[in-house]
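Below you'll find only one chain, the form predicted on its own, shown as structure tokens.
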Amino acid sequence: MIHFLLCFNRQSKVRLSKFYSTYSQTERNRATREVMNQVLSRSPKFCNFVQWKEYTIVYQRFASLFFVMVIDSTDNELVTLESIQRFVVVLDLVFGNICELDLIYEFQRAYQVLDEFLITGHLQESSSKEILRAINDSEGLEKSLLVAEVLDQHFL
């Protein structure tokens, strides 16, 4: 099970975070800080898996962003690494060459992609095509609702 997902830059600025296990706000802040310190202090030559408390940290660096999933120690690290890769590929398809600014200014879409990808810490959908279809369907629905709202305002 994935306990939480973090995306942060080299300056320790969190750009995306989602917790699937119950933590208080102080525990979240402490866990986020500890995981960031663990990941940022490692050399790029080391592997992408780190033991942390009773969990395993799995991370991947893309440009200036680190994508991190904290999983149970018994879970498969390579499957988690592949999940991170697939999540970044879907973000890249949705945003068209994902960058840190996309996560800052369009964080709702990034969380929407994450919610289509993972539910309660488990992989919901692994097909990039299905995730993109669901996101496009929801964006089409949003646009039609906006058009209906504008029409209602003008013709009432």
Contents of the next structure:
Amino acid sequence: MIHFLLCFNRQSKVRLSKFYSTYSQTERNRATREVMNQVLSRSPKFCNFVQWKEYTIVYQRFASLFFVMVIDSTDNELVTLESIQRFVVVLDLVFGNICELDLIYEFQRAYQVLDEFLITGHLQESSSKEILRAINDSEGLEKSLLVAEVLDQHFL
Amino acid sequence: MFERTLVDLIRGIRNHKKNETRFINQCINEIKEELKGDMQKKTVAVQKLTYIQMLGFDISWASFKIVEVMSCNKFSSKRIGYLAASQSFNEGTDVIVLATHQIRKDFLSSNQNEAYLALNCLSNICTPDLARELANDILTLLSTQKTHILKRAITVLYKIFLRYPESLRPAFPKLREKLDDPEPSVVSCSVNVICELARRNPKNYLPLAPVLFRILTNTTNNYWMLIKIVKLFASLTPHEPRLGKKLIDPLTNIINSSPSVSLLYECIQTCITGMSDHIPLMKLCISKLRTLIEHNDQNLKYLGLLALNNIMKIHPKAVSEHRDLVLNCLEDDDTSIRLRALDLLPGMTSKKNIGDIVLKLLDHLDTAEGQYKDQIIEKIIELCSMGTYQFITDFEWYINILVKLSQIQESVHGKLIASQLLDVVIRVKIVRAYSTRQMIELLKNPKLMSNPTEGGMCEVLYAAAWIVGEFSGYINRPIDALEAFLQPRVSVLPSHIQSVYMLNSLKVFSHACAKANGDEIPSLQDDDEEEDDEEDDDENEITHEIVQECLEIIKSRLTIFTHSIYLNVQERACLINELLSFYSVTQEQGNNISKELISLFTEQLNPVGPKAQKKVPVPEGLDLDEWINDPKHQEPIEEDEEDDIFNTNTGSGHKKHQRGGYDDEDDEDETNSSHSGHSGNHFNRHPIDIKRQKEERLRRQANNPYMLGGKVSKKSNDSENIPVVQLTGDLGHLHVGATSSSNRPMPSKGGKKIKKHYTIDTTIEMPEGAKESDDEDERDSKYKNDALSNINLSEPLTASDVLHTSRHRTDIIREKEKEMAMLAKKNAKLSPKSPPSSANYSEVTSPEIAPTKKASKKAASTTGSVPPPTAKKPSKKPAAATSTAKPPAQAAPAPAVVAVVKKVTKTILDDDNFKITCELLKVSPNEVDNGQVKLTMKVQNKTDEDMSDVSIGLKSSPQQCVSIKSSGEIGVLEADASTTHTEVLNVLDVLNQELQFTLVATPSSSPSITNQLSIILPFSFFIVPTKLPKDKFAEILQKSGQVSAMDSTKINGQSLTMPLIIEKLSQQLSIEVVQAHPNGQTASFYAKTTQNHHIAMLVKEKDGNISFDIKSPQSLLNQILVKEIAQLTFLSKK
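Moving on from the form predicted on its own, please list the structure of the form predicted together with its partner chain.
So here's everything in the complex, that chain up top.
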């Protein structure tokens, strides 16, 4: 299973983080720091897998951002790499040509996409179409609820 | 006031790049204020906190507010709350329990999105408590038709299993059903969960193999799921070999045809774990891996090597064919790929190519950095030392390699190289002369001494110095060696290296003397022939002049070491100094003691197996766990103990005590032995004297209980000319390799002992598989203590396999009442004659001295499994409260002793000044601490003035009860305040149930008051619930004296049935039934007091009248019991 997911830039600023195994805040910070150091020290020519403690780090760089998943060493590295790519593709579809700023300001939406994609460190839905539909559904619902609220407040 | 929005916060953080932390802390302070505001403000605050948390700040202090936002009715707020919770909560967040109900409500919300949120959040924050509470709800969700909820529910189930393993058995059938779901994504989620579960305990999931097999063969496009299935089979196949055979075809198919590399890779991994004995399949795997490794993609290359490494463990030969490929990977730019290739090297090496491979690695070493550098050094040594140097043909070459390795800066492998040098030189005789010369060069090399740190490369000098000294017979220019040993720079080295330098300079000198005098040097005898040619070439014959020069050098340079700050160095230096001045003195007198000097160092040293010490058998009749002497005599011996243990293998280590190992040598022993030689000469003692001394010491050691090898050394004592064992013959038994630092040569006296040692080494050496099994244990232990992996799914479900359901306590009470009513109805039908009596209706507990209104309201409860919260509060309906209590004997299954927690509350004092209520609790009524009672007194000051010096003291005699723990003096008790006083008592006398206390208090305006408190313990507190088999019961009755006194009592006019009596006796008095007559009229009972009094009772029922015959050792006991029975509450009607 995926123990945690991180997304950070070259300056070690975390943009997304999701822990599927339980860690305290200090453990989270330490793990984040160690993983970032491992990944950032690697040259772009190197392969995308690093061994770290008893885990394997799978990472992929997209523009300025690194997406990292930390998995059991018995897990399939390639399919994890593919799921990173899939996640980024879905993010791109949802945000429409995503950039780092989108992630910073709309991190909640990004988390929502992530929740549709992964749950308890496992793949929940592999089809990007399905994820997109679920996100649109919930956003549409939220909008309509918001409108209803505003109407409530002002007219009734 | 103006508040920052989320965007403001983010912008602010981005604008304060230099002092980000300060800015955030400022924001956190603002947020703390905002959290006090209305829901809208709170929501924004929580949103901001979520962002701050992502940057690594702790927001656990806001957990409660997050729960509040989670519970908001507005969907947008709820979502923010749930996100914050799932990001920041962890095992330690205690407010999670507050969210339980909210989460449950949201599962069933009409808005599907709310259910998604709740499920997603639960998957992140699940704690054991939440899992227990919500397991049932999740299981209900599994019946839903909504795919999106179903998928999430299935995955969350895994988290529930992890945190609440008991749920696995009852929930598994439902999960199993989902494998047949028509929706592929649902099947996929179930496979995910089962795959994770199967990694912990594969055997449980073998029955699923047919279903999984079907899914494997029928699915074509969803390779995400196929990967999981194939992985799942990897855990199953080792437990069911037939499965492997069945899988060969489909897996071959996938490997040959699948376009997905990740699936292909997974199949190969599964083949390696499950089907490794199928050669064609393995060949196919290897050829596929070859294409992966040859691929341009670094990732595939890396994984290919990783998988190849797995195959190598099983089929090393098949892999070694691809040597070229692996060697090419050593050239790769990526260190992680090179490291994987390094892992493969041991399988690729042979006599022919080891030279090339090592040279290549040395090339890499020039450019390598950090960890990779150390890995290469380690690998070179591993390759060369493999199979006790089986691939090495030219040892001079290997010594050169080691010397080269020692030139590498900043490596952590100094010790490894040093121990290799020692090992090679000791094992391979022909290389000694060569290596001695090399080592002198090494000693002279300033590079190694440039930056000496303990454990660094300078450790090599340790080995070098020892080799030069030990084999100084090969040295033709001792002055060179001595100059190297005694150069002033040496004093910067770590102390253990310096002391080796000292001792070995003495060895060099001794050898030089011996050579100059033409003495025979025993240690060189064996290989003199080979050395002869070289020595002939050398013109530098050692003369007395040279020896004299050596002496001068040593004497002049030794001063710096005799003043060393390290004690061990100083000691050695002084010793040598003394020895040499003695030498000079005797020299002047015309005596030459060079023979004696060299005799200190003539013994051969042999390598010792790394585990030899552990494998020394314990002599027969020696129990190491027993005290040999009384502990107090131990101290004086302790100091020697360590030395003796070190010497056990080799008998007494006398004469020759130099070590090549790393342990700080047993200096004491060493100096002792040197001294004995020294002083023997000094006082011109006869050799016989020395011998006698030696014998004496051996005898002492033999008698020393800590000296294991006493007998051995005795035997070998008189053997002088025992042939020295040939090293080469024994090489096979010995361990070499990375652990060779423990391979240090140990001193040994004679051949017999060496032989003895080797037999120890081989006979006790563990079989080949032994080490592997160790590793296996370790691997298993990861999940060993894990409750989830210990669950067996193959057993059928039993009544105990139910999920926890939480209900409101009033529901439980109502249900119980109903049950009781039913029971009473039944009873009334059975015995219609006897009119229901309400005489003993409300009394539950034992006698009371101050029956007040409050006291009659107390609830006594005996609970076998779940102590219901109702028992704590005095219930308004005593009948209902008692009815919640289950008979413990029925609730608990078979064990003879049933643990019952008894609790009684009563008011013991209620006057103008004080009101004291007291709660009695029987603490762990088992056989270990019999009769412990926990007493919690709640003292309330009813007056309107403060009381000082309030204290409660135990008045009862120590024969009756002893206070184990007391909360001590209460001190000041303010007006109208109350406090609690607790005591844990050990009640020793069963026959006296009354506990007496004295309460002393001084009111501020009047003299002190003293109150006597008396608490009567219920009899049941003294009874250890015991289920006794019939035969034991008969035995007790037959034994005279066991139950000599007999008393009888009767209860009349109640419509009681035997089952009810049994229940009540067990429930209220903890007296258990032994045998009930089938006609329902007679039953025998048994009880045991905390003081092991046996109580036997026979109960007869006739026309509603009950007679009790009680037998026990003392009549007093019977009387108490009679009283208790009279007060029993028999509930015949609601």
